[in-house]
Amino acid sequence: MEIVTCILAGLLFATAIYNLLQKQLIRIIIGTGLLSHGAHLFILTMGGLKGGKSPILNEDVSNYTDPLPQALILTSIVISFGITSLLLVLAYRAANDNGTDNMDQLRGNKNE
């Protein structure tokens, strides 16, 4: 199961890098979102996809799941949601002010 999720994380990373190298702002934002989701999946896979009981320590529970990867991912999801919303607002403002979302046209002339 870990192999399949690692391959899926790799596909998310590859798609994210492809979108980050594009010239449209919305594709760059989608690339950052995919990159964060790939990192979440990778962290979850590295934490181990084993089954077990909830991490409430009792005397009769010997095999429990580690809650640390889930806590890290939950924190990261909140942070990535905030960053994505900030990037969407900045891209919308830049596209409205300049009339384009193409990165080559947003850079302006060399002599400016």
Second form
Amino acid sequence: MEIVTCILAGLLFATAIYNLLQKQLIRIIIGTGLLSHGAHLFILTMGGLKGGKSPILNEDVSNYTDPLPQALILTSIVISFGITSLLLVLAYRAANDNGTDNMDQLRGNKNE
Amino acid sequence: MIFAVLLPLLIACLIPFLSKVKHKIHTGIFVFFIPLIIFLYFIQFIGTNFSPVRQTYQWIPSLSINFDFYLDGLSLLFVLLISGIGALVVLYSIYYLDKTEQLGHFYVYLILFMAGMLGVVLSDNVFVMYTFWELTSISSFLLIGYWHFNERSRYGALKSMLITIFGGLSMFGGFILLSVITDTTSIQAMIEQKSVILNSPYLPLILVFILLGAFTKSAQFPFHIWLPDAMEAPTPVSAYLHSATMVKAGLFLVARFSPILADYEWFFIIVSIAGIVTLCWGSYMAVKQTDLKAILAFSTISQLGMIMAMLGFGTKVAVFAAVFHILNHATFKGSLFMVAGIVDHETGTRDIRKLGGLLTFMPITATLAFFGTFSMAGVPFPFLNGFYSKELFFQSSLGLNENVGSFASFLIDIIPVLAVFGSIFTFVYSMYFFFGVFSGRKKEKQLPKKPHEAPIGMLLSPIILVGLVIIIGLFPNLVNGSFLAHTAEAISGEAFHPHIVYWHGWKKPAFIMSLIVVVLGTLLVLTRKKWNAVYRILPGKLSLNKTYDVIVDKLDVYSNQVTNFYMNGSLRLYVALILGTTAIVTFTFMLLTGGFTIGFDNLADITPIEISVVVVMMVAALATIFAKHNVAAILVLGVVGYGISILFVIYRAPDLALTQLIIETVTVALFLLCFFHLPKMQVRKESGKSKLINAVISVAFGAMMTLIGISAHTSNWFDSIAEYFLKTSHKLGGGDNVVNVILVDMRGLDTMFEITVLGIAALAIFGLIKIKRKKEAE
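Same protein, different condition: the form predicted on its own was shown, now please give the form predicted together with the partner chain.
Up next: the whole complex, starting with the chain shown before.
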């Protein structure tokens, strides 16, 4: 199963990067969203997907899944949410102030 | 000895305060005493029983870089030249520079230069020497650009800076090699380990590096081009830096290292060729010049070439002649620059075509110029020092019959011929300089100012220098044994002081060569007009200045083109470059090290539910690309996010699933809000080519991540630390939900900063929305 999730994560990365290379701002942010999904999936896979119960202690259970990757992913989800929302507002301001959301037109001035 | 270096530096700090009173007292008067004191201190070392003095002051002992001063005959000659001529130049500048000039700047630069120069010649530590060496380059740059409102000054300053710093850096490389090989930083200690250096495989590199430093500083062909442009500096600077001191730093360097390098055959070949070529080229080019200072600049180049050639010959006579000529050249060239400055000051022009017949207006200046130019030409009068050193030069060029290779022996055959050739032109431009300015038709009506004799203060310095020319000319053996012999000994390692006599008899070959020079030179001067056409043709288009300009320009243009090629302001290109490079480098690296491994043990089972979720996610992810409409892309992105949360459920991560669900919902809502507010969307068509490139980059990157993931999972080397968390969660953390205990207890710091991130993002968003646009604010 780990191989399948790795392939899925790889596909998420590929589509994310294809979106990152687009001209429209919103497509780029969609790309970053996909990128963070791919990364989270990777972290989860690296911890191992083998059986075991949820890491909530219970006297009947002796085998749990690895709790550390879950904690890491939880932190990462929150941070990427913060970044994505900031990016969205930034895109909104940038597009409205400059009158375009085309990355080819959003360039710095010469010698700036 | 350290005071000789520190005193100028200390006074340099005080000059800005002293120059406040420049309208009452000329700042130069304060400065004048410093070189004078140094000169008087060092003159006491002259004597037959001189032995080297060493003083050490700690600077960076851990790197064995210390102020290690060493005074031997060679340093003594240079110290006396620097301080003596320094005092005379300051005296001259008091009368030359008006009080309206920025005197504070001038004297600070000049005295910094003096300190640097004294440091170079006194240092025994190579790194300290390099430090002072660059100090002279920088202060010379400042002095050349003293009249910075002149475009030509700035050009000249930049040119000299680029060339001398280039040489300085390569010299630094040579020093580093030397100190690595010998494991010492002291030059004297290196000389003791001469055999180690001569047997080292780095010897050719050391030689080239050090000689590059010396040749650029001493304006040897083809690095001489900065010197004529440095003539934009005020005349006292030209007299001091570009005739007597700084340009001799390269000669000093060669002389200082010749005890080590002179046994290497290439040293003889390179240094002699460079010197002889510079001598001929400089003296030939000097004839073509029309500006007085340009003539003197090329003359300096050719005389430096002559000294360099003699240092290259390396025989006892040659080294003594070189040392003797360093002294002589400093006297007559310093006085000639001052004469040129006086002519400029009193007539308003330095163009030799506008000058003429000044003898009656400026008799004293003319007399001084007579001694200077005739000494420079090497005219056989018994009261001119230039003649003796030139004759010694001819003598040493004939005495090169050592056992050497075939190329070197060919060189030995042609050196005397070239020496005579260069000297003929030296004679020609010297005569041209003197007679062109002071004799002939009077042209005082064409001159910007009415010519008259200079004030006595201005004449004082050249009078003293010309006095030295005559004294050394009349008594050439005056300082031999007590002074110059020590200098020659420091270079060649053997004591040698010839008895110089004026009259050798008709049959001496050196004298015959002198006669040839005078006779042919006189002929060339008398028939000068007929030769003008020849002078114009050669070298014609063969200009080294143009080469320099083209190199500097093209470097600018090409680096601009290269930068503009990939820094075109398009973020998409940058992202593509970064990701593409990452993929290529990672693939290559993993292929080379055999990093890809796939193993099928230790895998979890595949269940139909998982597979169906994965397939849905794959389709959704691909759909983000192919969706025509942005809303569709946003929605399928949501599908991917919900798919992930289902995976979290399957893989028993309840907290993750919960968070992911909520956050995905909020994110999708935000996306839609943002989409609603973005400007009217246009459909943006990509060209087929860029689509293909994007696809290749993204597929490569995705494949790379997949392979890395699989390989990383296969080579699972260590057990997880999960056991610890599971065991101690209840006991230490007091909670049963291990993930939450990790988040707030065991790794609580992460959570704190994650909260900070959210807070900052919230503030930033608030700011972005609330801050008024510039247009609205106005």
